[in-house]
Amino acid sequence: MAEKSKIPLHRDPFVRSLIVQLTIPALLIWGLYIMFQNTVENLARGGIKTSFDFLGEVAPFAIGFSPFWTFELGKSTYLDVFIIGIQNTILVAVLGIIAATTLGFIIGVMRLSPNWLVSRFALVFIETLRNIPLLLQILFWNFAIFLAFLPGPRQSLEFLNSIFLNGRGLYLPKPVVNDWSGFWVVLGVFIAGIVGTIILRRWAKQRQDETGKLFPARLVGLGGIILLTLLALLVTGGPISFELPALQRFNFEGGIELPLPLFSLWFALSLYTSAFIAENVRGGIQSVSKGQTEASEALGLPRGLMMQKIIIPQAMRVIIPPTISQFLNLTKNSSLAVAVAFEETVAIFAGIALNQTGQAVTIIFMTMAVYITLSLLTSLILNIYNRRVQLVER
């Protein structure tokens, strides 16, 4: 028998994709850390030492907007400065993304609604805000619309006498803790009403799939919920309170304040993302066979229903792949919070911290870790629910 000739190393193809992948990597390696040590002896030669030791200093600078990290001027350092950025990015991010994924859903569906008024109402929608800059969009909510047409303080817009809305924000109660362990009962009934309701849907469609009848798990579940919260906060005796926002000589105080910057950057991204995420809806709702329609409306099956167990439930696995872009855009473009001077990452740390130290190359590469990282968290998160709705082939 002959013996099996042996592949040169040369012309073996796992040799050689294997010193191609490690070679690319290297030169890129190489050449960022070549650039990064010009830019480092350049800025040597005019006197700027790079390094993180100004992280340390104390900000010469005021912070408007803080609502989680306190900032005293005098006393709070560059690395507050940094830390506030990333939480008020991560504030506009999660604001966003929640309002345009409700609101982008909700005009998916209108979009493909039998109804003419309303099927041409969300064309115009998408296809307007889809077709202009989003920087022109905050520009215009921010400067042509809310601060030209929203009152003072004194005028402002009330809804429920706790929430207030004027030309220099938006002020609503402020949920405020008197009673620690009641509190702790409060949130373990309200974590234990979630976990029950998990199980409740869990329960329903195996009832489901072995007698086909429906049970509405979703809404005895929530009503189940606040059903048992509210009688928590009753037994413990209302360890939680809200503080109202109160009108003074010159402005509201107390509740919680988001500043007009922080509303208009939020309306608009939202605004605009929500077109996108329509069109990912339309498109999911379209991929789905005819058939499964045609068959549902020969079962008699509501309109409503038919999209809530049918249509929609298949739609989700074309709709998620690129609505994951639109978030992770969302982030990104909330860098532009700097043109209506809204105090994120990019304004606060890549812009006036950068200005008071000159510290470019390092606050560069932070300010860039940090929407790097948000991404990757972001693309992670919602990549593992993509996975559990996608179809496993046998």
The other form holds:
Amino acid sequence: MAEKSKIPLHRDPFVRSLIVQLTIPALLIWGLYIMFQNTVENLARGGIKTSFDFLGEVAPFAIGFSPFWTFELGKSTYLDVFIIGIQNTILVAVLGIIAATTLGFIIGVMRLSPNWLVSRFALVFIETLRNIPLLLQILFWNFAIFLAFLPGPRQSLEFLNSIFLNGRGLYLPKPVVNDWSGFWVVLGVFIAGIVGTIILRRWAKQRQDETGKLFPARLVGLGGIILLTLLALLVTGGPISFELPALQRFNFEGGIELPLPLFSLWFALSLYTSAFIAENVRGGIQSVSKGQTEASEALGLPRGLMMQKIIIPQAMRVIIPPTISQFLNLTKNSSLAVAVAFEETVAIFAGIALNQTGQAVTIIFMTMAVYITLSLLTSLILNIYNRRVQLVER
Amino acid sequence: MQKIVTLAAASALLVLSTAAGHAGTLDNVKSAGVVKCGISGSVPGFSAPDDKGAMQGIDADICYAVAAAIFGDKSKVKFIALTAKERFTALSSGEIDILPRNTTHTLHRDAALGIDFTYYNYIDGQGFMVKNSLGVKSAKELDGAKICIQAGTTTELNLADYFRTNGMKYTPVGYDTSAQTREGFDGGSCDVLTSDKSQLAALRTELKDPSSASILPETVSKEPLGPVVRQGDDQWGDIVRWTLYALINAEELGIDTTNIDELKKSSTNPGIKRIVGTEGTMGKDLGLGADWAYNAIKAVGNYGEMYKKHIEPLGLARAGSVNDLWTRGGILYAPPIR
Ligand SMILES: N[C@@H](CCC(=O)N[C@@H](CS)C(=O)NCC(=O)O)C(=O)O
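I've shown you the form predicted alone. Could you give me the structure of the form predicted together with its partner chain?
Below, the chain from earlier opens the complete complex, with every other chain and molecule after it.
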């Protein structure tokens, strides 16, 4: 302590690093502020007044797909457009991440299969999808596959007279609650089923640890949930009914509509990203030392179980970090949607709203904020998961 | 993401081009040696490449005429293809000098986007194209339809207004370019395609089976289309505006590419002499050479010649329409060059 006080202030490493760390961000913020001021001033000179006021104004155009938010022409504002854009971005990103991860894992494991045909197939799948520009793949699914092969609304493919598929999208029955008390009972039974299954699994695991006996807890639990819920539905006299889509003069109305562009975008994003994830999975698996495989083979574990219980858990710590950036890429790539008329943030907010209002600075700033927030959230969630996986290892 | 990058780059340009954007466009153009011209590049009759790759159409001609007026050489144009959504940012950020991209003059654009409208090179209106199999005869029957449309246009605003006024509902299917819009309609992602009427005819001929669709009789909006310039440089605005006026006045005075040299040599009509630059100070007033209008007309012809070459092949007759001269029952009316 006494020695430390002899060091002059300007050579104290702590003080120095504090000063540097404060000065650099301050300079950066100052620079950004000057840039912002300059832009706003330049725009003002050109007659564009930068502000957030436009968000409260009625949007003079219509939005077609807003499953979680009501859009009413003549009432909804630019803020509604912004919110719908974010929701649709999140929707396609979540759907895409789920599908890309599932597919990526399957293909990645197939890539290492001892079966020549299977591993070749995976190789061709990966190399083709990774090397064709994503925009082209989106256009391909939309125009060359879906629109070319799916029929018009009048000739829709139909299942059980309640699900319809045509070149405009997929139309599903929409559940409508007509007896709320009955509905709560059914929901209660359903949740109880899930809780029961969790308890069952704990018990089964404990028993296996102690006695080595296996119990198919997952299967029994699932069967129980389905059976009990059905029973509850019957007892309460069917508190839920379904609104079926019906063909009108031009299109199907009623029910749930999932428009075609969502599928085109979802397919293309999932397939494209799954090729990259498959490579991460392959790399991860190969990083697990060969001794692990040999050891589990010596134990007589079948290949499937060996992958599931021994290899993949160890590979996860190598797979997850690069896969996080694939998730982020997928989210950002969803902004190519406008080519197939899917209404996400960039298409309707940074595109249409910007063009109609001229509020470039505000809108681009807000759009960037959306993507940064989504990216940070994704990283945060996955990093928490990653930390858990890493700890299990040690 | 690509779009964001473009837009961010455009915003960055705004930051850097402190003064460049607003004054002295003529000097900038002269030192660059070209007029940077924003067009669509895929609208037949307005701007589309011919089979030799040269840009053709009445929008392209505006830029050829301005280049000829400044440099005496119509080839000094650089065309930049823009989507409907990109066009205004491209203009206000200084990426282009003129925007004659079938762009409609509206109050909001004029007053709030930092841009100025000059005059009109085609007066249009919005219409609807439908599949014949639907048996629709009037736009009033379109309640519940899905409608293919190009995003970022007045078209999508008029559509919303029209359906609101008539108490009808619709679902928009908004694409980025007119090629995608047409493919969407052709492939069946919508029942109706809406656009400026001048384009419906051309789009219809590009369908897989043109006879499967027809254009409804209604015209639901006013679409005065013309070249746009950046706000704040009045001299540049004057040059573009008066070049267009010169082409229209030339038609009114009977000056065309076949007789302009003859008239320059021997005409005694003072109105003609002022246009071809043998009398008066017109060119000097604009900051250009005396033969600015002569060069412009020589390069692209008078307005009537332009119309005949580019618009008539689309099947849009001019006689007696709004696009005819005021002297023949139309509304094209250019102020006098004097
Ligand atoms: N005149 C309207 C519409 C102009 C417009 O962009 N029209 C579309 C067709 S509806 C077009 O020209 N597309 C050509 C392209 O995408 O290159 C406006 O100024 O907003």
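Positions refer to the first chain, counted from 1. Between two forms, the rigid core is the largest collection of C-alphas that superpose within 1.5 Å. These numbers were taken from a predicted model, which means no experiment stands behind them.
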Threshold 2 Å Cα movement between the two forms for Phe252, core superposed: yes
